[in-house]
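Only one chain is shown below, in structure tokens, and it's the form predicted on its own.
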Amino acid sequence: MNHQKYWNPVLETMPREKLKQLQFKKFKRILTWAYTHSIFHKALYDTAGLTPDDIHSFDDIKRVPKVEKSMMRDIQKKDPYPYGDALCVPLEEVSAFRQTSGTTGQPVYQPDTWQDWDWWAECWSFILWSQGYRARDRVFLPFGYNIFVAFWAAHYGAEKLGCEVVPGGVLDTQARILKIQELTATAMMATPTYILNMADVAKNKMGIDPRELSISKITCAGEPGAGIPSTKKRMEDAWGARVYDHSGATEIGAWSYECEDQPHGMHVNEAMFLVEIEDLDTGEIIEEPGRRGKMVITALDRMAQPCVRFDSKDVIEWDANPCTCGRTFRLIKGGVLGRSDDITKVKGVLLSPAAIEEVVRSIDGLGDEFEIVVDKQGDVDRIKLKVELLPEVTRSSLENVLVDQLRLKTNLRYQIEYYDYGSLPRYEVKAKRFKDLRKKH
């Protein structure tokens, strides 16, 4: 099986007609599992007049009720506790406890059984194969294990292909670096943030040069940063290794992947889950790649508390050609381009924060780390973006370049604040650059 190209080459390759028939028959009972087993979701769907039965076509799906989090938030710690009225079986079935983060709010609970952990892992299955992982493979897991999912199914998936799994969890990153070096692990899997984090102490703190260590093949997850060119060259510098994006969520499961091509985007796992393009103005499903909306998703075979039709607030967009790679489940362009809650207007303009980070990212000799900050000066709104300079790097020589690429991948124009290397924020898991003080006043 090593040498078979596709984890599960039925589904992958399947043709688009027989894929659709399979997801709408998927989403259908997908939809009377969550109507008959969940008070909450019937409630949602009797108040909208609704029923699966209604439901005849693809065209009928968006008439569906989206779930939001903030749905989710106001049924837990409810009876059964703590998951509430969306729970679809009983609590005695529930295997494995996870939450959200809660970077968006108070956490939301999310219940598995062990069948649903199952399915996490065959989700994983499919993208770490896409990636080149094979039963050779020593995977070194550099996180915190904790109640946040992370990268806990990832384990599973790995353990699932054969890989031998080496769990870091408890220990440090300088130590982690160790294991690294002492076991020969040949791939790993972190927020790029970290990723970068843990190259910055290997090579200045301990003198080590990634480069020379084992990692061949790293998968992040996490943030957009392995989807924006620059951040993802600066990870592939560093560690001389590959790297994939990946994106999910708590709440969804492994939605999406970027396989072994490249194609500078990722893969819908389409057999497992149903993605709607909802345009962010007028609520219209977008069908036609080169439009940006708000990704809708269902989670087609999970059952302990049904993903139907939730808002995930993710911003992607349909590529136009098919990957290289043979598979027919599309692609969304660029990956995941920030969160409709991010993207702001700033001066009467859209502003995406990863559209920063391509131009921080690009610049040699401005350091990983930057913070992006939007007040008020009065009545005008004024963007603050505080950089990091590498050691013997001066101001005046990059400058201009920094301003110059602001101005033309934005259009905006910045208070631009120098910092030592070293002088900002570090983050192991989820970084937190973007603040809007606008909202807070």
The other form holds:
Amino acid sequence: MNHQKYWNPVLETMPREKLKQLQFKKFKRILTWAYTHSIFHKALYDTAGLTPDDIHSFDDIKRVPKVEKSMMRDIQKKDPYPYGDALCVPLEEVSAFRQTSGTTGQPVYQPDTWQDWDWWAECWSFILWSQGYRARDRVFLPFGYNIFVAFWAAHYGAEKLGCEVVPGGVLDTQARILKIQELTATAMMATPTYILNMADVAKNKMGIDPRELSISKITCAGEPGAGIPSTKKRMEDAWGARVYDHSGATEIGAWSYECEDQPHGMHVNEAMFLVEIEDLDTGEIIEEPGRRGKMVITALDRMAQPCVRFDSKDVIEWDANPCTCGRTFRLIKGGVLGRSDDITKVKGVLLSPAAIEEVVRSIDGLGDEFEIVVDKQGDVDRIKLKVELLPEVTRSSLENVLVDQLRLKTNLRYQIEYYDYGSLPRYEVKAKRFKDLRKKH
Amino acid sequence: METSYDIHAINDKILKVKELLLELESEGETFPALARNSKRALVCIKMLEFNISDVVSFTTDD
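The form predicted in complex with its partner chain, contrasted with the form predicted on its own above:
So here's everything in the complex, that chain up top.
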């Protein structure tokens, strides 16, 4: 047995009953902290007629009101400026400002103290250790080091493990590839979109085969791609590296990870987070595997601006099986499957952009980029799918397969538009490939 | 998989270090380098508490 397999061998292999006991007590602690230190949380719970003393069992947790992102937007820019009254510590304790990317609306501000920032790095340490990062690794981080959390905490997590971290901030893609080559970096982290984009630039603009570079592992975040088998395969094939999935969020923390065993899913770090899955229609908490729902999450140790029963909108489902790695932390099957506000009904059928991505990326003659546009033609919903043909690939060689696979995997028909390779937009961070224009009508 | 670490003994050591650091921090009222570095070290102790002490405090049959 590898005696250094786990970052925390006590927590990661804890029997589930004991783990649940730990989660419950930690939940009560953070709930009490929020109730006694945050005006916002106290008002929320008082309105619901509930205090922390009313929570006697795990089953009671669902009585605690959820927090929506819109609520966090409403309180910010008020006192204590600019965070508002969910802040649980004096302003002078706040040592870092970050904000969400604003993909789904106005950004939410997030204060972190020294302790919270170290907690972020601690959560990332679980992730990176499980993916085989060790002190001998030279980790290249090709992201903008800006106001968004993105891979900031990954940087500090990697440092905590003793890795040598190369901050590839203000460099363009070609300069980043040259720096990876020069320094023989062994690992990197980025969104799936950017990992594919970098491989494309290396191969087609620089004449460098990414497989010949020294990258042996890649950690993805920010999009579901590394959990989508065909996208993961494209990345692994392009780089000759193992690609691991991870999910986190500015207002939550780094809550899940795919381990080295690549179980087609991610572990929830249940020592640091409590994840509940809520039925999209009824709101009932789903315990059993195989049923998709919306994640409601609590960061059990985040103190400055607590995250207690946050409605994340991420769609996930429990895996029926434990992981072969020996961790007792539950797996979510296939990672984050999408967002509840992206999964929409078209012609009465549920449409998941991730399912379309899986089909597009599984067809060899198609490029990595695509775009989905849903609109109305008269009263009828219409889905337009824009795809790129790779050079020297003809539409007729793959059209039937694409149409059949889309129908098979999504039960819907598409108006498919074919574009020359390189003509659809490229993205460096999070891609916006799904547009529902019906919402504007 | 059950592990065989003596987390009570580890926790005792964590608490001792914490106590010393709290003392150092309190002695730093006019000595910022002492106060701030002690406070910073206490953050690391907090991570040890999340990793180990919480297990001792919050699971009854250990």
